[in-house]
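What follows is a single chain, given as structure tokens, in the form predicted alone.
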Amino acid sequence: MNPNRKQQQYIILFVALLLLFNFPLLSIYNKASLVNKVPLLYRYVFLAWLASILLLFAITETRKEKERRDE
């Protein structure tokens, strides 16, 4: 993959996630709920944050694999 495209993908991975971990995102999921006795906010910052661990690490893997193929 052409590695301007790579820091296309991290940069776009960078703005997503300072959204969703900003006011107006966090603001929505701050009620007083539980789901499965969990607090709403919590369940979405955890979840959030599985999801931006689970990008990274699809986008760097990606990256490795494509370095090992042109060895």
Contents of the next structure:
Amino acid sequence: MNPNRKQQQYIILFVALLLLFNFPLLSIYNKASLVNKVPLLYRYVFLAWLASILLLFAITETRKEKERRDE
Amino acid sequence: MNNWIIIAAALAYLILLFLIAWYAEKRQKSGRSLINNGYVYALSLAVYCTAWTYYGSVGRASTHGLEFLTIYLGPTIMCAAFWPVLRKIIRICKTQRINSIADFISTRYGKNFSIASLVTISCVVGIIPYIAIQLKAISASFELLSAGNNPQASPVNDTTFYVTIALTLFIIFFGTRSVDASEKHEGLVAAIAAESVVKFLAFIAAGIFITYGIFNGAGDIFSRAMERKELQHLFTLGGEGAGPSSWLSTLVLSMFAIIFLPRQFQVGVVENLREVHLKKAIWLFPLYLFAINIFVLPIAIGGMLLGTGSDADMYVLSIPLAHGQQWLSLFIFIGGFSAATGMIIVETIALSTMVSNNLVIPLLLSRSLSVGSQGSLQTTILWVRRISILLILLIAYAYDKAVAEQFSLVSIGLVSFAAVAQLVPALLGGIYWKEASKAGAIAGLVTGFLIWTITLVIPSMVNAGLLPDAIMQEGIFGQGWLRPYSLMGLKGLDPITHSLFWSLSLNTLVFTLTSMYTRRSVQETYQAEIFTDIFEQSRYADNKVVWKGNASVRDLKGLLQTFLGEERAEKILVNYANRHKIDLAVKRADPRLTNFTEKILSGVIGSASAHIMVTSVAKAEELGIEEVVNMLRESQQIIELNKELRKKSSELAKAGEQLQAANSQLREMDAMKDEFLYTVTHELRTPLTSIRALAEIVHDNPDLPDEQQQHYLGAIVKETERLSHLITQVLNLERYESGRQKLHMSSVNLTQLIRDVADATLPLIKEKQVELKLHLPDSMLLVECDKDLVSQVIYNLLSNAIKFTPEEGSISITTRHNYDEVQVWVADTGKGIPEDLHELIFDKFFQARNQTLTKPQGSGLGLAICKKIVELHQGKIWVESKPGLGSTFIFTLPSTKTFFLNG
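Switch over from the form predicted alone to the form predicted in complex with its partner chain, please.
The next block holds the full complex; its first chain is the one shown before.
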């Protein structure tokens, strides 16, 4: 596998996260209302945050399998 | 709560840390490192979460809502850049033995003192307030906790002071063990990781108690706040300090902070043991940030709902305390204490290394540059570092008393972040842009720090009453365009955003423009090549030589002894010499040795000092810029060429192997062809000879009786038939083997086909007087195959069977079928075939070659042809036989399309 592939995945994720955690996207959820007793914005930010951690995990750890096979 | 209990708890906690650090160092010495894994590395990065996180986030959330999260979202985003960016920085620091962020910048820009001291001073000025607020948090929490039982003011001031002193001792003990600052402080890292666990658990405990013990969960808190108009704004972003621009600016600040704050640089880069540990940290560290922040908003809003009246910064502690949870409060206090101490410890070590290496040691060295004369400098260096630690902490303590009281935790922290952000253009430019020059870096840094001072430091001094209020309204020196909060008349931004915008943009602009229009020195050019191409360069960095000078081995040894002590210097030198097969006995040092000495010294006294020290003994001639660049290029080219060469030669070797294989195959085939020709001609000659003999008899004896003549002529015809049969078979075989034979596939009823073939051989059977039994199903057995060829196979097998079966014997043909194939069994009661011939009989002319065994019957090509035809159908053919018990020839045809039709 191309070793640059992982670099590219990280950089794409980096840009995506910059957009995800910024205005104007945040303004979509920037309302003082509760969904299931949880503020809309709070829910969005924490869910997006968790998703980004999962993606970081996926990029980092899936590559490992391949490396191990390569070795 | 009684003061002494609190003090005892804090002391016990420090002793625990001490034990952890001590145990980790013990393990390090015995070679079983406690911290050599990604988990500890990720936890040590969590030193990012200070008292600011622990207390300040809640305070910030109680006024600005979710805005506090930017400080943790920024690092999360940066984690995606850890592998591309941070790994590069780590690699550079490891190969260059860099031990602080100031050292990093100075090494990149030509190992230069002025830039190193500039960065050091800026960092110290920028960070000391940040340390001060940690002390403030400790004293505030102590005050709160002790006031519970002791309404009378307690000797808090003194307590903070004692904490400061205790921390100083702790840091000196574990941070300045070895003179080599680039050596890992494993005990320290273990203690920091432990602190990260403690503060996490304590904060979560507070969160759970407030959210679920006092309220009915976060939902309850949120819905109650929704009913209060004055709290609703906490659910959204907006207004002063929480609009899009300030959101973005704090996000950017925290992104830089996570790598470039001196303490983050210390744990993330200098203390990093292995690059692969990054992999765990990339997802584990943001997970830590995520988890520790879940309860912040519920706690903040809960505190507002309860209306405790105390400072929102202290809600975490004051709410449980107000609900009578003494022991929980003590635990929470310890958590906050660990968050603050962790930060203080690492930050102080990082700063003290910078101060001693970049400010004090250069001064010491400039006084007495003659090496060897001043004996060992080791203890001096260690004491310089110890005193800087003490001074830094004392200044922070003084700042805490004088200024920090008036500000919230977050606002001071952000000012520090903004200071560190000024390093970013020079840093990132340094590792990605070769043209970046020392002059550019200095100009950019000065610009950035100047604007930072005007826009953030001066206002805080005005607030503290150190400067007149008028400056804020009328501008510095009465210049209207120099108003700290609206530089050049730019209004509408909060102070941090305003400062960041001006300082970072002008810093970058000045840095890039100056870099483009200034010349770089040789040393700079060389370092620029190494930094930007570190992954290429680090592979052969050790063998690269940029020293042309004439250092003597004795001088180099003297240098190392001065800074490391005799014993260690000797050990290091001998090790290196052995590894690289360098002779230490010669007078003039190998250039690699000079290089190595400089690198080792860099770890101890910083690259700038090390360079000067080594230059002073090496009496180096200044290399021309072209020379250096060529050296770098050349070695790179050589590597490229080597790679190319290796590739080519492995290709050649492969091609050679293939050729050899092809050659031996050709030889084999040639031998086979010879043999084939020999046997064919031999086979052809036998009938030809008899034809000739018979024809001669008829020719020479014209008066033979008609009857006899007829007999001879009949024999001639028979022999010619045999001859042409043989030739047809040879031609057929050749056609099958060359692949020119095309199969004319059709659906064939195999039972019918076998019956037809059996009918055709009836005359032979009758003649030989054998019995033929057909065990065939009543139904149709459809197979996709070439009808003519398959019938030839059956015919050949059947006629062979007839040929070799003695009179009165019997022959049977059976079919079997399963999912993927049909088998045809042709069994006879002949004399059988020995086992070792089972494979050979399918060879061409096998019979002919073994004529000694039996008299030839047939051409010897029949079975070879059968084999070819069956193989063309992707089937198999073999024989099962035992001498004396008859033999059975079996062939199979694949039958994906086989099916039965009940007839």
